[in-house]
Amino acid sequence: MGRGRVQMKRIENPVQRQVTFCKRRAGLLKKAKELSVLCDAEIGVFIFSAHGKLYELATKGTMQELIERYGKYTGGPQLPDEPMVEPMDAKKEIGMLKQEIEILQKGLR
């Protein structure tokens, strides 16, 4: 006797929804690992929960390496090694830092 088909709609009960998320997330990651081992494939998976928590899997190397490889393959934008910081005029920077210091001092008072 097999299982019945699961109707694809949002689970209304939050407890059941969380349990289903955890079980299906674990199953998805397990299947990705199995596919990687059986077929010698490089797989990267991102999962964001409803609460914003990140779950990720990179089967070979790191996720960063996979993303860079994907960018090269698709010709898309490359991820910078270092965040781009625009140079600021020294006077503007001094003014901004003074404002921050004043705000922090007011907060301490």
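Between two forms, the rigid core is the largest collection of C-alphas that superpose within 1.5 Å. Computed from a prediction, not measured in an experiment: that's the story for all the values here. Numbering follows the first chain given and starts at 1. What changes on going to the form predicted in complex with the DNA:
- Once you line up the core between the two forms, the Cα of residue 13 stays within less than 2 Å of where it was.
- After superposition on the rigid core, the Cα of residue 22 moves by less than 2 Å between the two forms.
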Second form
Number of protein chains: 2
Amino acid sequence: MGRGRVQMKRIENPVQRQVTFCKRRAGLLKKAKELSVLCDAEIGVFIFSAHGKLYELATKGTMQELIERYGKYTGGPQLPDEPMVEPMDAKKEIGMLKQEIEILQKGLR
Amino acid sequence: MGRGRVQMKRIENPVQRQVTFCKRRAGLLKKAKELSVLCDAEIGVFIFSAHGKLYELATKGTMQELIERYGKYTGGPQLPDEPMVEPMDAKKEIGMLKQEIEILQKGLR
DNA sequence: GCCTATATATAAGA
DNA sequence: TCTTATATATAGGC
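Now that you have shown the form predicted alone, what about the form predicted in complex with the DNA?
The next block holds the full complex; its first chain is the one shown before.
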């Protein structure tokens, strides 16, 4: 968008990169908020700039809460210092999942 | 954008809401990737649809790693340099395998 | 999902 | 930063 096209690769000019970073970061967060409101979704976004600064957005509650929900969804606590349970069962589950993947892949052929 | 303007509030029509959700979700993730590449940033995004389904993007490494970095940044040395152990990796792998299975299942339809 | 017509985002420039 | 010309995103309609 704008006066010229843009190559999808790291912008080398530091000044231009910083300007673009600010603009697009604002745009991204705005879009995230919009999606959240329009479609009743919960969204978490965090951005680490190249220099390590953090920018974040949680459309509902706090980022911590969203991260916890994320952890529950994917299958394990992340930030909490919760000790994990039963490594054995985990390995067993991995084996079964891999098997299922193989079956599915065969189905695709 | 588009043929008409849009009110910044929850879209009531379920069908339209679903369509918009798909379109804008894709747009948001694309923008996140672009920002990441252009400005050399690390970005994590996760979206829970109203129905609880998770969509995510981690522009570098895994979401887990980004979340860990997030935790270190915000919570300080919460779980200091706790070397991540077996069980966590297992959980991570399970999450990834499940994701792959979903993708394969979609391919079968 | 694939098409336009429009609304937005944003690259250059000052 | 603010402005302006263009590139993109996407609402509404098949």
